[in-house]
Each structure stands twice: as C-alpha cells, then as structure tokens.
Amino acid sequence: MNTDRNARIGKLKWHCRRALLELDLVFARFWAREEADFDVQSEAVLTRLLELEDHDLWDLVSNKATTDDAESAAMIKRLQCI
C-alpha cells in the first residue's frame, strides 16, 4: 500500500537528519534524487547504515573508509552520487 510506503519512507528521511552538515547535505541530494525509485531492499540497506555513527558513516560516503558487504557499498556509492 502506498500510505505504507509513504510512512516508510518518511521514517527514513527522518532517521537521516544527522549531526553533520555534510551528511545532511548528502541525503539531501540522495532524496531528491532517489525517492521516486526506493524499494523494499533499498530501505533495509540504508536502514542499516543509519545504525552508524556519523562520524563513521561519513568515512564511509567520504572514501576515507570502506566496506565488505556488497549491498551496502552499492548503497554508499547511491549517495556518493552527488
């Protein structure tokens, strides 16, 4: 259902309001570009990386650190694609 879906999405977009400007600015670009074609998995990825800290999550869209799991670093490089 849509209004599930809407509430999903809006949940996340919450949950990625973040203490770092650079982050904020980063999902900002990600929504507005990604919002229309998020699915299912897309969400539980990301989901997953809003558990991190920012500082950690921000080494991550940054490069400055990387990942072993496939999913996630698919979605790291969504974001990094400003």
Contents of the next structure:
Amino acid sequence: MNTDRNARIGKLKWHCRRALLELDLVFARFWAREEADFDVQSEAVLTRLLELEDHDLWDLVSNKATTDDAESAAMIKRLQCI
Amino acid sequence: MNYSVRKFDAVIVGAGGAGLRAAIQLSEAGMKTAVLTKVFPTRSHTVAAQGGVAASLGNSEEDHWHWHMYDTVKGSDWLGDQDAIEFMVRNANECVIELEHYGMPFDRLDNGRIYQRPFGGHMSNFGEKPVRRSCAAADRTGHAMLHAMYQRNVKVNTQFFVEWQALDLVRDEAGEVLGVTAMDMETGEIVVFHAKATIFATGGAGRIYYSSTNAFINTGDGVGMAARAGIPLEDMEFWQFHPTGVAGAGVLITEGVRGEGGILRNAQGERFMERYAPNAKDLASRDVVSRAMVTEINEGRGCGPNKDFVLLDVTHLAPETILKRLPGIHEIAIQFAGVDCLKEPIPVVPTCHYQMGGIPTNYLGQVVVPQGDQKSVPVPGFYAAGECACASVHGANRLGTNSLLDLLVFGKSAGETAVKELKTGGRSHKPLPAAAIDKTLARVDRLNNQKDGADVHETRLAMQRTMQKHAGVFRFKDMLAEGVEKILAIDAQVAQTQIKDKSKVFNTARIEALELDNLIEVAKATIVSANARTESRGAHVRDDALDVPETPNGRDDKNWLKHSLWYREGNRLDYKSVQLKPMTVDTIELKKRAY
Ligand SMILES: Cc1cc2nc3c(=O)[nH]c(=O)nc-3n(C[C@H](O)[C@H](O)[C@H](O)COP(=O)(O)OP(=O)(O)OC[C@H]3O[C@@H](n4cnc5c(N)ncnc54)[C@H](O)[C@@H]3O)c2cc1C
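Would you mind giving the form predicted together with its partner chain, to go alongside the form predicted alone above?
Then the entire complex follows, led off by the chain already shown.
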C-alpha cells in the first residue's frame, strides 16, 4: 500500500518537472509543504492539471488565466500559496 | 544486475528542438529511430524560448546571410568557427521554411510572409544598424516549434521512449560509439540501446550554477556522459549570464524593466550604475551591468543578511505603467521574491542563462576529437546537436535567437550525416563491449549500496554555490584557483552520494543522484578551463585581463585565439585552433568587439 503510494507520488513529482523554471519552483515549494499528507483526491486533481501545457499552467498559477473547474481552481490556490 | 538489449538504426537522446529535428531526418529516410527523453517531448526546455529564431529572410527589410554571419562572428568574439557559422546562417532560411511546412504558426505580415522583429546584436550591412531578423510565434516560439516537430515525428514513425534516462555512452575499445545504456523510470529496468548511430541532443547544464534561468531538467547529461566516455569538452568556460534573475530563484526579469525606468540600487540605496556607466546608466549592455552588480556585491555593498544581491527598484514608477507595460513582473516578484514590486524593490543577481561550450562537433554534426597530430577526427557513430554540442557557432558569446537556429540547422545536419553513413553501409551493429556496459551497472550499484555517503541535495547545492561564487559572470584569479580546489573536493563527495529510497518505480532521488554525476563533470570542465584562460573574451571576463592596446577588452588573440578542450581523465586541458576560414567567403578579420 505504502509502496504503491510512494510510486504514485514519485510519478506525480516527476511529472512536475517542467520546461519552465517558474513551474519547477512552484512545485518544489508545493511538495515540501504538502507531500506528507497529500490525499488521493488531490492526486487526481493535480494529475489533471499536469496534463496542461506549461504556458497554460503558468498562466493559471500567475493569475493571467482562470479555470471554471472548482477543484482545479482550489488546487491552483494551493500551488500559489507562498 | 540484469539488462536487456534493443536494436535500432539510430538512437537519439533528447527530444527538445535539436533531437526532434534530427529524428525527422532519420525517420523520413526510413531508419528505425528511437528517441529517449526524460520528460514528454513538448516539456523539453526549448519550450521556454520566446524571443524567436534568426533567419535573414528579409521579409520586412533588406537582409543577407553574410550580414548575419558577420554579427555571429563578432558576437562570438571571434572564437566561433567561421565555416560552421557560414553553414548555419546559409541554411537558416531553408530550415525556417521547412519548419513552417511542418505546421509552425509563425506570426505573419499582411502579405502572408513570416513577420520578423529586431533582436540584440542582429544588424544590417556588417554592423550598421539593427535589422528585423527574428521569426517568432507570439511569445511561444519554442513551444510551437516543438509541437510542430513532434507531430511530424509521429507521422514518420519515430519511436519515442518517454521518461527514460540515458545513463552512459557505450563506446568500444576502438573508440566507436555503439549506443547508450538507459533506465526506464517507470520500472527501474536498465536497457542497452544498441545503435549504428547515436545522437546526443540533451540540452544545456545551466543548473551547475546557484542562480540559473534554466529549468531543473537542464543537468547536462549528454555532456557528462561524453566526458565519462573519454570525449573532451570544448570551451566550457563560456557561459552567458543575464544581469537580472530573481535572487535565490533565477527567474528572469526582462531587460524591459530597466527600459521602462527601473533602477539598480546597492545596500546604501545608491543608484550605482551612475558610477560605472555615467551615460547609459542602468541601460548599459548586459555584461557591463552584470559586472557592476558583482563589483558592488564583492565590495560589501550587496543587500540582505549575506550581502549577496542588489535591488531592482521600480517603486518610483506609476503602478499602472508597471502593470500595463511589464505584465508578469508583478506576479513574478510576488511568487519568487516575496515582494510587491509596486511597494518594494526586487532582489536580483546576475544569472546563468546559456552554455556556449559542449561536446565538440563539426558542422556536419559529427563529434570530433584530437587523434595523433590531427585535432578534429570524427568519432565513428557519434553525433551531437543543440545546446549540449559545440559546433562552434556561438564561440565566446551567443547572440539571442541564434540558439533555436542552431537546433534546427545542426539537428538536421547531424541527422542527415547519420543517414548518409548508414545508407552507404559504413555502419553495422558491432558487438557490444561488456566492459562499457558494466561501468553503468557499477555506477547504479554503487549508488544503491552506498553507506555513510553524501546527501545529494546538499552536495549539489555546495557545487552550485561554489560555481556561482568562484566562476560567475565576473572572474578573479585567486577566486578561480580556490574554486578549482573546492570543486575537486565536491567531486570526491559526488562519487559517494547516498540515497535512502531504493525503490525502483519513479525513484526521483535516484534520478537526481545520477543527474548530479553529470553536473559535476560540467562544473569541473567549466572552472578548470576558466582558471586556465588568462584573457577576457566574450562571456568569460577576468578582472586581471587588462584592457590595453595589445589586448583590447582584455582579449589576447596572440595567446588565446583557440578552443579549450577539457578531458575528465587527469582533469587536463588541450587546445585546438579556431577555424577562421569560412566555407566560401573571406575571413571576417579580427577586430575589437564594440557595440
Ligand atoms: C528562459 C529562456 C529563454 C530562451 N529564449 C530563447 C530564444 O528566444 N531564442 C533562442 O534562440 N534561444 C533561446 N533560449 C535558448 C534555447 O531555448 C535553448 O538553447 C534550446 O532550447 C536548447 O534546445 P536543445 O534541443 O538543445 O535542448 P532542450 O530543449 O533542453 O532538450 C533537451 C532534451 O534532452 C532530454 N534529456 C536530457 N538528458 C537526458 C537523459 N539523460 N536521458 C534522456 N533524455 C534526456 C530532455 O528530456 C529534453 O527532451 C532561451 C533559454 C532560456 C533558458
């Protein structure tokens, strides 16, 4: 069970390696804060966001764009949290 | 440890601009081609490029490849090879048009032609006045480029291995390259990609510095792998820095901020650029501003508890100006400096941006090394292109937008040369050398079993801080010498890194430890080459290189008009001459570089 979670989080963390330094920094901060109690529901939402192109994801994180999806919007807020 | 073998005509490591362009060439020619990449192709660092790609199309005003050539030679401070530069600029138009045919959505003029904009250092009529030469797709040029080329590759059946980390070059006793060893991140399985042609397109290694505009993925893997396989690294002392990266983060603050009236200040609040450049002040050229910033920090006038940054102040500007004219800066300052730049200044430092040196190649994309009394002999089966390679077109300093061009021209050229060699039957699947493969297995085994070793994160940080302090944008004799000793000590620690997590599936700790093995090779090559080169040239600027008539700007052509070659074994240096003779036109003669 725990190994499964580790593998899933490992994969998610790797998918957080992006082409834009801005996003790398946002995710480094995010994982340092959230890794220990990151739940399955959050995993699903983050997985969805990580499918976005880098520029689109950065536009959301830097408030240049917004999303109608409430779960994604909440996750973006957590990513922005400094 | 077990491994399996897969056979291909060609294996390409890297799916950024250079790798994707090379792959198109091979797959279109019907070669069975594998592309390995650590991340999904369109998440390669090429995505970050916004400025555009240079080509003398002359769509908006008169332009000529010869003028582009002149600018590139001058930009390189005459360290660029003039044959390779002529090759690049003459092939620029064709490569850009090809990209258009792959579906690249370039910005257009009303008449339907590609729109072009001016970019620093690109001039008409041999340096006379700025010319519009950069072709862009809004502010997503790199991204659009990767998409167009990825789609093309899918069409021509290139086989992608996404989330695979290449570990080492497979080179036999005779020096021929027979492929790479790689790890599937999803399973931890190790596979030998046995190929008749191996192309490296792994991008730059900007993460050797503490402050870097490069994404985390830029760990110089190809350069490190080449060095471990006995290939020398060329001109690694040359790194382009950008004056204003956010301190502690590296995120780039565009020059436009100073253009709009932003002012640099030291700890005393002084507008120090008035002392260094009384006329241009904060708008002086990149190198002048960077050097002034470092001088302020070195002389104790830096800000913060460690006095290690200066401030970029826009608080005197109208908030509407900042928010309207400099979109993004407000958010970047909040996110990465934790300051509201409307009310407080932004902490900034000169930040590493681009790697000019790399794996030595000729303009055909073949990796070339000294052999006997010849300095540039092709390594059979081995090619490289893009930021990991040194063709050398950027010499001591790259011009903006010439890098995306380099990816297209030399990615294509490497692919084309490989196709030719494969078609003429000159290459076969030679038997795999067990010893070379064992080296990879031993490296991974060592990491898995290391006890009481060094922490990867701390060791990397020590390397990055040392490089920033001792081999940054402005270099000092004693600091360089001291830095070499420090980096060698850190190298010994890298050989003993330890990971706690031994799991196989997406073990990011292991991936990062293996990346550090590559970064340290780049760091050693950089600081050792920089320590030895006692002149200033392009981006390599030393405090002790005097600006006198015999050595203008500190550039010493009599002794240093030559390429450095650093060998990992013995940590030694060799040199080779610069190719001053172009392919068809006259040499662009040496003169003092001034803008
Ligand atoms: C912020 C920024 C803006 C820029 N803007 C411009 C611009 O406007 N114009 C311009 O000309 N240049 C620009 N540059 C420079 C230019 O973007 C880069 O030099 C260029 O994109 C490098 O492309 P590449 O194909 O060599 O490597 P990358 O795009 O970095 O790709 C490297 C590839 O190698 C893969 N890889 C690496 N190691 C391994 C391994 N061990 N195993 C498997 N795969 C591996 C990666 O997954 C990736 O696919 C900019 C650079 C930065 C940082």
